[in-house]
Every structure is written in C-alpha cells, then in structure tokens.
Amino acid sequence: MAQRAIREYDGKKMMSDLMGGYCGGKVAVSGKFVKVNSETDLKKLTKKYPWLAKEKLVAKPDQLIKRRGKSKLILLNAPFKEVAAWINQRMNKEIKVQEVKGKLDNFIIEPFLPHDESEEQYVCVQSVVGGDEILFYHQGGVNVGDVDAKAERLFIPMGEKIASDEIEKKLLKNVPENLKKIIASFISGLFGFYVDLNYAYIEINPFVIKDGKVCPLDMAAKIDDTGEFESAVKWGNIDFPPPFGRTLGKEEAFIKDLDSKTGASLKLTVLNPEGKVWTLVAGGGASVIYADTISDLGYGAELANYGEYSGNPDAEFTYLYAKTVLDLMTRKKSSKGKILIIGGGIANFTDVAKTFKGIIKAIREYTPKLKAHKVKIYVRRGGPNYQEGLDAMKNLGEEINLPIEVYGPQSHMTRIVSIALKGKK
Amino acid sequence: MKKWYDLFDRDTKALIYGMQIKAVQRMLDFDYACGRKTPSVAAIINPSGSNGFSKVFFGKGEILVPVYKNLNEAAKKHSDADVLINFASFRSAYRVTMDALKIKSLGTFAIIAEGIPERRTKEIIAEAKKLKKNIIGPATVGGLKAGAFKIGNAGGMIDNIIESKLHRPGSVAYVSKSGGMSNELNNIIGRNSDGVYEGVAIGGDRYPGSDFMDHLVRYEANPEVKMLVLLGEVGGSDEYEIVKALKEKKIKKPLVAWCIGTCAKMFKAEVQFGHAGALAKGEAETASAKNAALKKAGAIVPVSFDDFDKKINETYKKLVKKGIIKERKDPEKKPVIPMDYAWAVKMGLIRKETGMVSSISDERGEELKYGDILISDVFKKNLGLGGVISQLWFGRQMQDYAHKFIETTLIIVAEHGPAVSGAHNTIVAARAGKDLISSLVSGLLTIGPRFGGAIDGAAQMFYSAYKRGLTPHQFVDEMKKKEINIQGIGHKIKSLENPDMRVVIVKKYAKKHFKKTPLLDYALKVEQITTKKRSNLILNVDGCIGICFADLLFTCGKFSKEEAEKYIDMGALNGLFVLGRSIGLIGHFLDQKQLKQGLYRHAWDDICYLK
C-alpha cells in the first residue's frame, strides 16, 4: 500500500465532478472526457456524448504513459470518425514506449481546445517531507522544460491553509492581471482537493482557461492508497492500472490472486523466463536483499524471478507458491543446470518447519523434473522451529537424491547466493 | 540518569495500546532475560474492554497488568511510564496517537500499524516535532535497547534474543528501514561483533515518524556506542542526510551502511518493493546512488549485502585494536527463561499425559473431521443423516442401505402425539414457561422401561434368547415362568390383522436390503405363540426396530460378533428413540409456544383424591 498513480481519466473526472466546491464555486472546471477501453462500442459512443460529433477532438491513451506526444501517441484535431479509426488501430495492440513493451488497453478523449500555446500554465501540488509543495509557472506544455529549476514555488507546512492572496502574492508574479484572480482560486481549491481526497501528487501542465473555467489539458496524478477508508466514496470507482508494460503474465497473475485470498503476503515477478537463478524467499526486506546480492555479484542477467512470502502463510499456500515457481523454472531447459534459492532472515513468529512443509511437498512433487533440469537447491533460514525445517530440507534431499544444501543462522543470510553463484564459502 | 539520547533504559516504563497479551508477555520475558527488577509494562490499554487486570508470567511466577479502558487514566495512575506503544490499528492509530502526543507524561511513542493515511503520518510528526516528542514508526516491529527495554514484539523469540545477546548491551547501534530485516541485523551484528547496544527499525512507510538521522545522532552522543551501522533503502532521500553529516564530522563514529534495493535496475517497468516508501523518484534515489554517495562521504559500504558481514567484523576488530572497544567475555551461564508449555509442546521436548481420550472427531486441524472423514467429505460423499450417525456413534461407515435404515427408523420414532409421556412432559414444562432445552429435557427423562425404551431390551432379551438356542416355545415359557413381559411384544390396540404400519415398513425394509434376518425371523416365531395367547400380543415399533438393528449390526460384515454384541450391550440402540424423538419434543415444544398456551394445571375431576 503506497502511493499508486490513477488514470487521467479518473483525475479529471473527480476534479471537474468536486472541484466546485473546493473553489467556493468560483472556478468551474470542464467536464468533457470519456473513457474507452477494450469493452467500450465506439458506434454507441456519440449517442451518450452527443457532443463527440460536434467538436474537434483529442485521443490518447490513458495508461500512465509518459511522454505520449514524443512517442506519437496523441492524436489532436480531429473529428470522431477519425479518432474512432485511431483507436481501433490501436486497441488491444502491444507497443514499444522507450524500453518498455506494453499492450495499449484504455484511452481517453476530450474535445480539442484550440489555444496559443502562450495561454499554457503548469501547477503541480506535491507531498514532500513536513507538508505540501505548490510549484507554478507561467508557462506549460510539452516544451516547458526543467521546471523543477525554474517554477515558483510555495511550501505549506503540515496543518496550515493557505489564501488564495498569498497564491497570488508568491506564485503568479508573472500571470496576467486579468487571470490572476481566477487562477489563485483554482489553485487554492486544487490544493483542498488534494488535501481532502489524499492525493500525493497532482501535475496539471499544462491548463488554459477558457470562458471563466478551466481546462486542464494533461494531468497526472497519485493517490495515497491507504487512504481508502477516508476517501474511497469520492474517489469514485477507479481503480490503480499497473505500471505502463507491467503486465501480468498467467503464474504472477495467479499468485495475485492467492495473495488476495490470505492475510499473508505473497508476490512474484518473472524477470526473465530463462534465467538460471529462481528464488524462493520469505520476507518483503530479505526478497530485495537477495535479488540484490545476485545482481551485485553480476548474475543479475541470469536472475529469474523476484518474489516473496510472508506473513506466516499456512502450508497450502506456501505450497501453491513454491509449485508456482518450480514449475516455471523446469519449462526450458538449461546445459548449465539450474539454482534455486530457498532463502530468508530470521523469522520474528513464523514456523520455519510448517512453512517449509508446504515447499517440501511442492519438491516432492516436481522431484522428476527437478532432476531433469539438473536443480541445485541451497536453503538459508532462522526462526521459530528452524532447526525441525532445515532438518526437513536436509532429509528430502537425501531421501530425492536431489543436492539440497542448508545453512541456519549462523551462515550470513546472503552466504547461500556466493556460495551458490561462486562456490565459495 | 537518562541523558538526552537515551530513549530507554533499564527501568523505562510504557503503557501498551491494544489488547496485545503476546506482545506484554514478550516484553516481559526480555525484561526477565535482561535481569530488570521491574517490568517495563506498566498497564495495557483495552479500548473495548474494561478496567480490570490481565495475568502475565514474569520469570517463573506470575504477575497482575492492570488493564485500563481509557488511556488519559492509564496515564495520569502511571506516570512514571514515558513510553506508549500503540498497537491501535491503521483506522484508528492517527486518532489514539494525536490525543496521547498531548499526555505531558508520555515522551516516545512507538506506532505499529501499516497503512496509516501519509497525510495522517505527516501530521502527527508535525504535533510530535512541535511538542518535541519522540516518534518510532509507523509500519514497523518497533526496536530495542539491548538489556534495558524492547517495543512490543521486536528481537523475535526470546531464544533468538539470547542467541543474539540482546540481554546485555554491546557496543554496536544500527538503524534500518526493515522491521522484518532488524532481527537479522541483531543476528548479524551479534556475530560479528560484541553485539547491539540499540536497533531502531523506523518503519518502511516514505514518511517515517523518525529518520534515520534522527537515531544517527542520539548514537553518536551517546559514548556507550562505538560504531554505527544503517540499513537503507531504495526510495526517499532520507540517506542523503546522513552523508551530509558525515561530510560535516557531524557524524565521526565508523558507520557501516548498507542501501537494499539494489536489483531495482534489473526490473523495466516500475516495481513497488514491500515497503510504500521504496520506490526511486529519480536516479538519486536508487539504492546504488545512495551506496556509493555513502562511500564518498566515508561510510563503511560493502561491495553487496553479502559483505555486509565481514565490514562489520573488521570494523569492530579495529576498533578493539585501538582500544576503543574492551572486549568483554560473556557469561558462560546464559539466561534461562521458562519456556511456554505450548511451546515445548510443539518442539517436541515434553509430554504430558492425557486426561481424557476420545476417538469420535476431531476439531482441531484446518478442517474438521468426523472420525478421519473431512466434513467437505461428508457431503462430497453424500453420507447423509444415517452415515453420520453411523460414523459418529459405532465409529465406521456403513453400507448406504444400512445408513438408509437408521434414517428410516428416526423418521419412524420421531412422534407419538402429544398423549404419550414424553410428549405430554415437554407440553407441561413448555407451558410452564421454560426454555427449550429444559422443555425438551423434561420430555427425554421419560424414556426408560416403559416408555420408548423397549428398543435395547427387545434387542437384548430375544438376542439372549437365540443366542442360547432356545426355541421360540422355550422363551416364551422361559419368561412366563420368570413372570417377566417379553420386551418388544404388546401393542395397546393393534394386532396381527389390524397391523401397526410402522412396523410393516420396518419389516419390509430390513426383508428387502438385509443379507439376512435371523433375529427377525425369530421374533416372527415368537410373535406366533403370543398372539395366539391374545391377538394384540403383537411384535410392536420398539422391539421390531430393535431386533432388526440387531440383526442389521450382525449381518452387515462391518462389526464383529463381539462389537456388535458390545453395541447392544451398552445401550447404543435406545439412542434411536431419544434422538429421533427429539424433533417431535422440539415441536410439541414449539407448537405450546406458537400457541401461547398458559400454565398448565391438571383438572382437580381428573385426580381421584384419597382420604
């Protein structure tokens, strides 16, 4: 649970659907977006938003891309046939942004706002460490470049207000007269709709006004998640998409799945399919460390997995967890045989033994396999009940004929990964 | 004294948050193992209980926690307690802690819960700055003073704690993000060195109630401690601090620092870590940039986590060479703290004999189970009524027209009308204005000898009776010269042509599915001579269903002669009748309240008055 960023679309619906009241009414914020996604019938759309056939429109999708202008991911000017032409072309058809590959599943269009691009402003309302960041700057857009260096800002420590006169006073020096009043309201308003919905982190850039209200052209956004409980009925019925690429392949998506059936905690990536090193670790911190330690000691390209268990799982997720796991890594065969790490600290309250119950009978039950693919297995544990598990480990590997070796505290948790990669001890 | 930079010492007292029993007991075992005089809970607060107290071990004996529903009054009874360790849950940990942060006695306030609203986080460090107070956490296991004082449920195990020399101070104090890693730092500096003076866990949230730097100092004032070690994290900027003070000899201390994170590269998409706040915003925030901006500034940084080990071990060797550190040796004899029963138990190491047996079910796996069938199976296998009752009362299945028949037999005995004993007693007790139980109990006390319970007896006297192979004709003189009445036989109005359907359906049944009927056929015969005596001497419901279950246990191959005969013996067959006649109480019970009867009293021209 952290901060997770929301889609424009669920941004800009909470603000023009809020703001209003955040402003005292002054500001009124445009209310024109719709959203599409794999489900939605282009053809019925105009009849539900008659406004679609009438005005020149903007098209982009709507999945926490950045930079969609540079990577020619927005369409602009455009009336709806070719928008809806636009779309399908793209729906539900994997892309390549900078590095990352991702399938382009959600879009979003508004009305195209015909405007110089001198009327583009940039606010972004932040958390940072002992309360809010507003920063500002005059200009917006796609070129507005370091604004980290150049906008004004205004710090609002923790439990303070702040008037829309002191907005103008620190942060529109530059803006013209005739906007400063309105744009002071809105920011005023902005920054108790962020405050009162639990966002992290707002960037507008860039907004114009137009006829008194404000349109803001590009947004994005974080929530902090576990403000749930205070905030969920206005945030509406949104939901947090994954990061642009992070797709779920069918295990990590049913590793999702077994994790929301547990009060445990159990998570599992896949980096690279045909890697050598498969882990298998318990705890959120230790998972890191060992991730860590394969990458510095320059295995990093043969690691194949993250994942963790936690939270003292019962034997039969443990079980689905490391059967998850043992499978994937006896798919492709490799010449050079295969390693996994069966590794964690020292458990504060979890049973190692009953844990380890559970990857006992998934290895049990992958032994064939296991040998096939010429598995090496090293075990590193502490805990409650340690000595009865790595007893277990140590037993299955000579009941399975299958090299098993184990260390308990008094190897350094890491040990296993040098000793594993490296031979040394 | 308590200077400055001491947060605990051996007699740092707190009050707990939350209803946390194990945690108290956890406290106190290290309070035990540290040698205290005084425990260092001075009372829990339950918010959804009352006042009273709650028994914990100290050592071998026991003592009384008082326990308070309000923690204003908590406070103000125990002021010597500066510490409060809120277990308050992430709803409600903001409200507890914003009110306790104005407690003049409370000074340091450890906040256990993950997933506080940040905005929440934020505020109360901001009240806790103002008020100059001292904040551990949110979202961590809290941390410890070796031999001195531990948050709720840090340091694990107490065998772990003593493994890793908690109980006494060492020389060594470390910061970490990790809640989860602390206790294997306390196992790694422990190892490698002569072991923690303090750990502090701040929590994994991205705004922690204290920082890194925080800790940082109060450990380099403090000339207890020797050497520093930290355990960042990828995420925040929290670690920049600290090689700001490094950079200005704020911190001289050797500090052995570690930032995990480090394979956060290997990843294309963004991944968010365990902890809410270990996401990189930039370069900068990575755990590489962060090592190696540490290593610039003088820290002591392994080349990975794997070294992490061996930098503390040098560390401390050169600092025992240049005396700073006096090595100590630690007492052959370590603390002893009585392990838990329960405890021991699950390790195997004592045994305790038992006080009762039992073999019907057994409630205490995942699942529960009726004899060694999981109750999914039980409708899995589509048991039914009669294959509970065969599994719970003779411990085995048997086949499905054997279950069939003791469902058969229940329908058959479950009412009587409202005229018979048992029916007439629970009425009674109903309109008397007793409970269910009670009315329905009223009505069961009736079953005995002469009312329903000619099942066993029936079953018993013409089992005796075949068993010894006496013919039909010998019984009957047998019992008539005993001057005994045969169980089972005797219907009030019925007779040989004017049947009983009961007990027609409970013949036919046992004719149609039974391997064979001998007791039944025997009975036939009795009933024979008997009616030839007088015509309503006929086999009745009782005996009929008795004799059959007889013959049913005899010839269905799942018992032996002496298991079926033992059944019998004791009794099992009345069951039957209590249990099947149970739902016909239950409805005279229901049916007298249904109808609002009022209190009965018999009618004085029904009693015939004696002189």
Given for the second form:
Amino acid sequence: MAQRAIREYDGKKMMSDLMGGYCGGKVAVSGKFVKVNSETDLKKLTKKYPWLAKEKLVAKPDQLIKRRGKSKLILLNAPFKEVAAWINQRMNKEIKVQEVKGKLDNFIIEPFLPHDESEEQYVCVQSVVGGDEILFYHQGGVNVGDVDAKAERLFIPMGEKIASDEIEKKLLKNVPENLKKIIASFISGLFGFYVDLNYAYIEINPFVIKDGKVCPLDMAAKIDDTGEFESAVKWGNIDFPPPFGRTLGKEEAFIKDLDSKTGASLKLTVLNPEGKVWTLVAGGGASVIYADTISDLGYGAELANYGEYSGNPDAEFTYLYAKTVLDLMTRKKSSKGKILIIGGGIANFTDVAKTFKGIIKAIREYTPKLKAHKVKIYVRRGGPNYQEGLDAMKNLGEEINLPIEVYGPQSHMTRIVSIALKGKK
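Moving on from the form predicted in complex with its partner chain, please list the structure of the form predicted alone.
Excluded here are partners and other molecules; the one chain stands alone.
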C-alpha cells in the first residue's frame, strides 16, 4: 500500500459530493470550496462563483502544510477583495515553515463560518495493523493538544462495518445529547466513505454542526493509490502534490508527464542521487515492501529512489522509465559500486516479458556506464510470461558481460534484497 497525501480541496470536494450517500441521506456536508493556483485569474473568479462576492471568506495555502493556523497562514473572516490581495501577495513567495522552505502556489477559499470554539470537534480515521481505528474528541481546533492521549478510540477489524449506535455508545460520551445522532451518522458515513474510496487516513480538525450540516473546517487526508483501479472515478481529477518545500526534479517531472500519457502507473521519487541502492519495482505495494526491507537491513540512507511501474505499461513506456532511472544512477561513481534491484510480486495481468523488453533495451543502451559504475543487477519476478522475461534477463547478462542474477516466484519477493545487500543466498 502506498499512502499518498491529497490536497484539502480534493478531500472536501469528495466529501461534499459523496458523503450524503454514505450517511443514508441523514447528514449533508457543506460544500463550497474554490481552489486557486498560479493559473487562476482572481479577477474572474467571482463571476464563476458569485457567492465569493457575497460572503465573508477563509483563505489558506493548500499544499500539505501542517498547523497552518499556528504558522499564521490562514486569513479569516475577510471579503473577497482582501482575500485576493492576500493570495496575490503570497503566490509564488518562498516562506519558511518549521525549518522547511518552500513556495506558496496553491490555495483554497471557502466561506467563513461564525461559531464558538466550544462547538469545534475532532475526528480521525486511520489504518492500523489488522484493521482501522476511529479517534474522536469532543473538543477540536488549533489548541486540541495531544489527541492521541485524549481521544476516545474504536477499532474496526479489517472487512467489518460499524453501526451508528456503537459509535454513539463508545465515542460520543461527552457530546451533548442533541448532537449525538447526527455526529454518529456522520462518523459512520465517514468510515464507509474512507473504506470505499480507499483512504488510508482522514483527519478533520475541527468540524462543527450548523443547521443540520456537518462542516469540516480543516482536513488532512491520505489515499492508498493502489486502489486507483477501483476508486479513480469517485476520486475525480485529483493530483498527488509533493510535500511542502519539495519541488519535482527534471527527471521526476518527466516521469509524472509520462504517467499522464498512459493508463499504466509510472512513479518516481529521487531520495538520494548519490545512493548505492537503486530500484526498478513493479507495483505500488511492492515498492513499499522493497523500500521497507532495504531500510530494515540498514541501507535506508543508501536508498537512491522510490517508485513503481505497474498496470501493464508497454515496452516503450517501460524503456523510458528504466532509462531515466539508469541515467540518474550512472551520473556519479561510487568506489563500492552500485546495486540495481529489479523486483516485484507475482503479476496478475502485467506481461513480464513485455515490460522486461523495455528494461533490457535501456540496460543495453547504458551498458558501458553500468560497467564503469560497477553495477550489479538482481532480478526477481513472477506472473504472465515471467520465465520468458527472466530468461531474456539472464541471457542479456551473459551477452554483455554484466553481473545479472535472476530469481523467479519460487524465491520470496524480498529475498534478492538480502542477497544483494548482504550476499546471503
């Protein structure tokens, strides 16, 4: 599972569009949100969204910045003219938040909701070992403090559902009686929404109840991107922004653009361009497992990249992806040599031989550089036409005189990691 953070706007948009169905029509989630980026013409925005000119507003950056309120990055109770000026002053301006520097280039605008702090409440749904967990606290907001210590908790085993009356009984002990039913229905619906849309984490701090509507004032969320084949239609047109302060490198941007041109999935994050251990991993879940295993063996600081190719990309897309990784890998030499792990689980529908053709083409092209950098390659794969693919890899190693060790599904998926890093067969 690859947990990827999403923008507040995207999370709230999904909730306002879909939550009514998960709450059985009993709870409506307020749904006025506008996103602003460098391409937005603020002068024309009120024509598209007339309510912006009529209401007092809230504006804040929407790019995975934590504790925006405490960092004074929220404008409250302001007319649109003031909001537009506030955003214009900050757009593309570099700031420092908790020792992290970055540019502000995405914002969210929504109505200001007058309320008392005593009305603010906290809820979180998160993935834990064996299932999921709901945390609720009857007080929320910027001063909520240590919710891990304060919150009521409810564990839901994997594959099970939760009823509103159980939520009311176990989580809402300190909630006024007149609000228990609506909050229980909301949390029950939120859990159904979380599961069905393949979320891994949702934190709403705070939310308030106004006129029978649940109003999420601030929200952070992560999605399991391996659920894209199930939930992409419900997610809508979302992006997965990099953490605040981190801009995409040239190669990462190239792969992102490549990813947008195929129905397959191509992802790349450069962690340490001078690292010793590089990976070409098939599958989002497998990429997490390989990264964790490399770290567990004490080589986390040497892990150079993180990413995946999956969804049965054709040979050309796989070639371009592999070529990008090999180009990054062979820029700076290491006296100890380097390791390339080409791994993955047992594919369901990805044609292993076809994708390996692309990787083999890239390896052939970079053979002189791979030799100069003393690269050793370890391959493990299973799935459709895997034997043909593994044979081609083995023959390649013999043909170009490059050390390539090949393993099939009879070997555990991460076995090649210990073989490559510790020399243990």
